[in-house]
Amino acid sequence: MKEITVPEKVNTVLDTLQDAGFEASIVGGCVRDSLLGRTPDDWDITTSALPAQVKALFRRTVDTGIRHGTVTVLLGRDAFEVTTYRIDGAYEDGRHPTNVTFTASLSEDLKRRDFTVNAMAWDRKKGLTDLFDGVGDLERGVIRAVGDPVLRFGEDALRMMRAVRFAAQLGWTIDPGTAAAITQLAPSLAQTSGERVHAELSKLLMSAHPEEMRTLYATGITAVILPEFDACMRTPQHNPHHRYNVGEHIIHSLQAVRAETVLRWTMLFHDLGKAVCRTTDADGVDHFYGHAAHSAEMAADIMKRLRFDNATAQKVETLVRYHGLEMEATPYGVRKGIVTVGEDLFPLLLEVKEADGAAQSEYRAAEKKARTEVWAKIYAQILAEGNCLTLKDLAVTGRDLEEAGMKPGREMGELLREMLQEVLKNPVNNTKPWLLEHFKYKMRKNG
């Protein structure tokens, strides 16, 4: 294990509170990344002054969450949480405690900690404190909870999830007992809101094993959270071009891919739809026609159910509704693709195709590669040429035609729509003498 070394910051919160007399040391997360060699995004402190004694010795704080013992210390630009050893009550809503009891004992306070490589602390004086065996578990690689697991997962369901998604993050095992308690509770997370389930499964995805979604459908999560994965893990891809079935495809394509938000939410989706679109013929050989727009609606409506940000939402809908788009191996091919996902989106595009062929089965892979390879290609020519893809990149605008003498309406749209097709075709005609020329027929019959 590292040795804990502390920002200046935070040792002037822990001596302040220290030289009044009152306990105070590091707690959590930032106990468990740094004795990991880690670098934390927040210093968590504990403490037994209470909030109104923690006010009292810093010139500037936040009332953060005081109801449960919580102030903000800002010193400078940094702000740092510090909260007063607590007891908690009764869970009633499954995320918080209906009351807490302020006490005087860090022992106390660590007990109502979820896993055991979060409840440790550590000060200057005293050292490292580790109740649970915090320290064991790092060295182990385990993610265990502290105390009785039914107990801890009865208080927030959702560190069911956050079980499996530490997990996830640091490429550890879920000890067996907690992964036990989790499989009996899975069912509790049905209460578990949208945005909460939204940011630890975002969180998981994003992580260096993306494959922990099995976990997440052995122990029943997904049942709960996304059944539309479940029916996934029970349809197989009896064709040539896939070895595992469809679940396990999606875990295959989520490695595959880098770990950006919008890549990573889309492979997810990408495929659901097969599990309502497959067909078996005389052969044997399953079909998954129209499987892509099925996945693209289904996508969307998860993405409501889990209050997807609208940006976000329509990246991910759009590229899931397009993954599987075939565009020529030309220019224009390519230019059409563009203007069918959009600029933004088409590079990413060509990420998702090259993620879900590496997940698919040997055959015909080779010439699979190469065609997106080719596509890549094309597409920074595109790009170094500054060809035309849009309405706004058009040599002619709207202002032009009527000063060609055509009216506005519905007309005027469709030419100019047939305008960018032309360019799309042939770049080199993107000059307005060109463009009014060539048209001039359209124009004379509607002015």
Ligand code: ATP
The other form holds:
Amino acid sequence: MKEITVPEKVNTVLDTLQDAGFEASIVGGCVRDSLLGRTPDDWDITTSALPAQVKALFRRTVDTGIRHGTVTVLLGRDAFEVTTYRIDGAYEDGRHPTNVTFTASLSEDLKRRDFTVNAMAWDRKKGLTDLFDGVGDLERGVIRAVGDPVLRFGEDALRMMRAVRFAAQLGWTIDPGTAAAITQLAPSLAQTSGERVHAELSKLLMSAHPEEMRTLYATGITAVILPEFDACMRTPQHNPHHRYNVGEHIIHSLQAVRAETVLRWTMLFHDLGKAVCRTTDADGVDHFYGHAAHSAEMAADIMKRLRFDNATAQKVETLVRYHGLEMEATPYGVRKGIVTVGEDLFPLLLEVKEADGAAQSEYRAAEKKARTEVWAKIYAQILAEGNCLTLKDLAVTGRDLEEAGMKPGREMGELLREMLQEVLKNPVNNTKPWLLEHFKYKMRKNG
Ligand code: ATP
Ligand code: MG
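Same protein, different condition: the form predicted alone was shown, now please give the form predicted in complex with adenosine-5'-triphosphate (ATP).
Below is the entire complex, every chain and molecule, led by the chain shown above.
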């Protein structure tokens, strides 16, 4: 286990509070991560001082969550959250404790925290305070609730998702008693807000172990927050291209794709429609005609439920819709693909297709992989050549057509799109003289 060293400014905050006669230590995730030899994202401080007393000791502070006892202390360009020891009341809306009581006891504050490895405090005078054998669980790699798991998950259902998320981030297991309580209380997650579910699921998907989706399924969590995924876990794929059921294919595709938000959510959603679209032919082979469009509709619904921002939802929906887009392995084929999904999303589509293929069967695997590589090569070439891909890159504009005697309107729009189609086939033809000459007859017809 690693020694704890904290940034100088953190010690400054602790010393200032202690010199004024209060208790103060670092607590929670930063203690856990330090002991694991990982660099913490932020340093949370817990203290016996009341918020007003904290504010009086530092020149620059922000009232981050005064009601919950949190004051942010600013030192130079760094910010530290300082929170008064507290006892949490019930989580009425499953979001914030409805009432918190400040306390002078560090052990009371540690008791309210979710897991043993998140309930340790440290300062350089007293060293480590570890009341629930957090160190033992950290050495064993175990997520264990502080106190009675049934009571703790009853207070805040989101903690069940946090348990699985930490297991995924750390590559750990969940203590059997804690896991049993999750299985028992998973249905109560139905009351938890979409935002909070979104944040936890996102962290799990982005972790080193997105296959922990299996634990969400096995404990009955996805049955509540993502029943569409459960349907996939029950949908077989009797088809030479596949070796897994739909849900397992999704999980393998998550593991095959880079840890990037849009990509991971796209893989989670890309085949959801298969559970609805499955047909079996006379030879016993399963087909999933139209599943991509169906998956896109389902993804849009789910993302609304989980309160996604519009920009992310738009990207994910588009990639899900076109994940199976057939493209010829020619420059024209790839240019058409780029126009279909958009220039910004096209490189992501290639990553989606690669991960999708990697999670299928050995059948024609080499062929599929080779095709993805050819697409990528052609795409690089198209970028290097700076081919015209949109109307705004076309050498002819609406104004040019007007000057040539055409009236603005529907036909003009159609002609511009026809010119774009020509240029997608033959980029060298993207010059004003060539296009005006070649499509002259169409302009005359209209003029
Ligand atoms: P990370 O920030 O890396 O996700 P963390 O452990 O710092 O992990 P936070 O959500 O930042 O997690 O919370 C800080 C600390 O507050 C936790 O370590 C835990 O002690 C406590 N905590 C957070 N959320 C809850 C909760 N829902 N129930 C009980 N305690 C919680
Ligand atoms: Mg944190």
